[in-house]
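The chain below stands alone and is given in structure tokens; this is the form predicted on its own.
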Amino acid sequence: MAQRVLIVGASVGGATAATTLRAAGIETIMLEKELVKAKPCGGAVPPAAFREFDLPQQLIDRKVKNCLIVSPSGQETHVPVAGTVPTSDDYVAMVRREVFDGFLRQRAQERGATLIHGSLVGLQVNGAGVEARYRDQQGREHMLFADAVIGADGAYSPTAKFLGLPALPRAVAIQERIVLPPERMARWADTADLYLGYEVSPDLYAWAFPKRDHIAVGIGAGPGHTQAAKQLLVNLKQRLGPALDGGQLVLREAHALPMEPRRHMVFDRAMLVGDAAGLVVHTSGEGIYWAMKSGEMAAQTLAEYLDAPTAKNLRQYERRWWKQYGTMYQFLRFLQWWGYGNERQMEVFTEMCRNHDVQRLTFDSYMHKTMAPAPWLAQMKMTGDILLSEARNYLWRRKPVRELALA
């Protein structure tokens, strides 16, 4: 019997894993519970994803070349999207998940993967293989047998649950898609906005991202603040004010984001990728690229060890992952703690982003997914600017927008 892998979830991570497995000639089944509604998401993708995964440019709604960061007090920092060495890839791609995911899923099927529309309702892993039960759209239950399983099924991952793993701490993101008149839409032609402050996001950030014919306006709220998410979104729209005049709400959507990576992403005959593994980076909440990359790396490792898919063998995926990306994850986790810790730090963070070297190094790491080393003179200048900003904002507190409005 041919070797077979079951992938639970056919979004970006699952579809990429399926394409990678099919390239190795392995029979692959994708089980996806939702093929109609798009996964709610800000939809920012680095150009590295288009290079590494051979993605067509027509998937991009807009190429963002500028970023506006607004502090709690209304300070604005305008940041050009450009790396240390200017290239044609200096942009942030904005995509719609219904288009982006659909392409990846269709490509996996064209390469020979089988897609089943159903929900995982049971999973058993033993020495002989994997037994999975799923429920189809008519409510009927079926059994699937495979040699291994990849869980690519999001922050609430049923795969992880059936493996006996604890739930991860989660943030929640809520966004609205708003169609604007052309004269208003021009404001976001190639610009994405990030807003900081307790009234819009106590521990993450809020955004306004341009898409083909609308903007996505949303907020992120970490554990402990999720109950306030709806009000935070209302506050953001109030803060945007006249910029949304004439806008028409076409969709409201919400999703969960894991806030910590899992201690282990690999078990006997089982692997986790993307949100299911907790691979969302701090500071930005970025997950699309990381889901695709982890799906690819997990599938490559599984193809290598499918004759003996033990946790010991498959753990090579974890070792490769953290060797390549561990430093970046640790740094971005620190940056979230440092930059979003309180509103005075949010003011410092906004000012820090005016430093030319900070801008270049930030987009080097975002666009190319490498931690670019900073020359020591640049490090000294960045440190000096940060210390001055810390002193300025802690000695003379800036009033947040909400307090200024009441003054």
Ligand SMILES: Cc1cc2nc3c(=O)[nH]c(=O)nc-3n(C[C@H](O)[C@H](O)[C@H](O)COP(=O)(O)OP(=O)(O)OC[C@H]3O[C@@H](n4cnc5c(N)ncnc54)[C@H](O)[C@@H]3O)c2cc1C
Contents of the next structure:
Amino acid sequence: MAQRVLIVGASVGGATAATTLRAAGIETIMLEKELVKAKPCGGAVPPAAFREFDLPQQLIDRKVKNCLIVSPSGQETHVPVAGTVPTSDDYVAMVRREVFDGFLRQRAQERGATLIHGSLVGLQVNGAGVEARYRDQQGREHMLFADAVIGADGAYSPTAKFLGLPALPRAVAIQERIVLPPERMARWADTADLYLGYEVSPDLYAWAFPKRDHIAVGIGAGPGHTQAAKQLLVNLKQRLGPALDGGQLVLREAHALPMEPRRHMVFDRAMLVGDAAGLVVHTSGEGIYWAMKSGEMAAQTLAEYLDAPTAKNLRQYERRWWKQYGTMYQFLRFLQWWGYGNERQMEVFTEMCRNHDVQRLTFDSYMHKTMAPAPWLAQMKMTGDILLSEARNYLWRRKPVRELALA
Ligand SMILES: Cc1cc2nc3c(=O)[nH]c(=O)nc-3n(C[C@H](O)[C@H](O)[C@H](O)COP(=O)(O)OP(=O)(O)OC[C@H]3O[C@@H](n4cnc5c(N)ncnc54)[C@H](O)[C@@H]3O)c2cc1C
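Now show me the form predicted in complex with this ligand, since the one above was the form predicted on its own.
The complete assembly is shown below, putting the previous chain first.
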């Protein structure tokens, strides 16, 4: 009998895994419970994703060329989107997930993957194979059999749950899509904003990202602050103030973000990718590229070992992943802890982003997913700037915006 792989979740991670498996000629079934509503998401995607996954530029609503970072006290840092060797093709792509995911899903189907609209409600994995139970749109239950399963089913991952794995610590992110009059939208023509401060995001950040015909404003709140999420979004909109005047709310959406990678992402006949594996980077909450990359890498490993998909063989995926991206993950995790740890550090973080080497190294790692060590002169300048900023902010505390507003 032909070998078959079941992928639970046909969003960015699952659809990329499906396309990769089809390229290896493997029968692939994607099971997806939500084919109508878009995944709640800021939709910022690095150019590396377009290059590496051969994505058409038509998926891009806007190319962001500038970032505005605003500290808790209202200090502003303007950062051009450019790497160490600036090119005209440096940008952050803004996409709408309904468009982006729709393309990836359709491409996987065109390459021969089958898409089933249904929700996974049971999963058993044993020596003989994988038995999955799913519920269709009419509420009927069906069985599916496969040689292996890839869990690409997001932050709540039912696949991980059925494999007996614990839930990961989760942040929550809420966003509103607001259609603005053209004269207000012009302010965000090619600029994305990031806001720091307890008032809008105690341990992550808040954003205003421009899409084709609207602005997406949202906040991230770490595991200890999820209850405050709605209020944080209200505060963000207050902070944006007149910039949103005349805006019309068209959608409010929220979802969880995993805040820890899983200790193991492979088991006998089973693999986890993207949010299900906890592969979101900490400083930016970025997960689209990582879900696609892990979907691809897991599928490549599975194609190699589908005759004997034991945890021991599939571990190759885990090893390759951490070898390629381990240092970057550790660094970005440290950066979140260091830069968003308290409001004084958020001020330092905002000031640090004025250093040209910091700007360019940051965008190299974001846009191209490479981390080259900075030349020693640049390192000394960065260290000097950070120490000065630390001294300034710890000796003379800046007042957060909300206190200024109350004064
Ligand atoms: C508000 C918000 C803003 C964000 N902004 C950004 C951003 O700007 N840039 C960025 O890179 N990342 C961002 N992220 C993170 C990004 O959305 C995720 O990291 C990314 O979508 C993970 O992809 P995935 O394929 O692993 O999982 P998901 O995209 O979560 O997809 C999981 C899929 O599994 C399906 N599924 C779940 N349960 C079942 C089931 N029982 N049966 C069948 N199917 C099931 C779901 O319907 C879904 O389609 C944001 C997240 C949030 C919440």
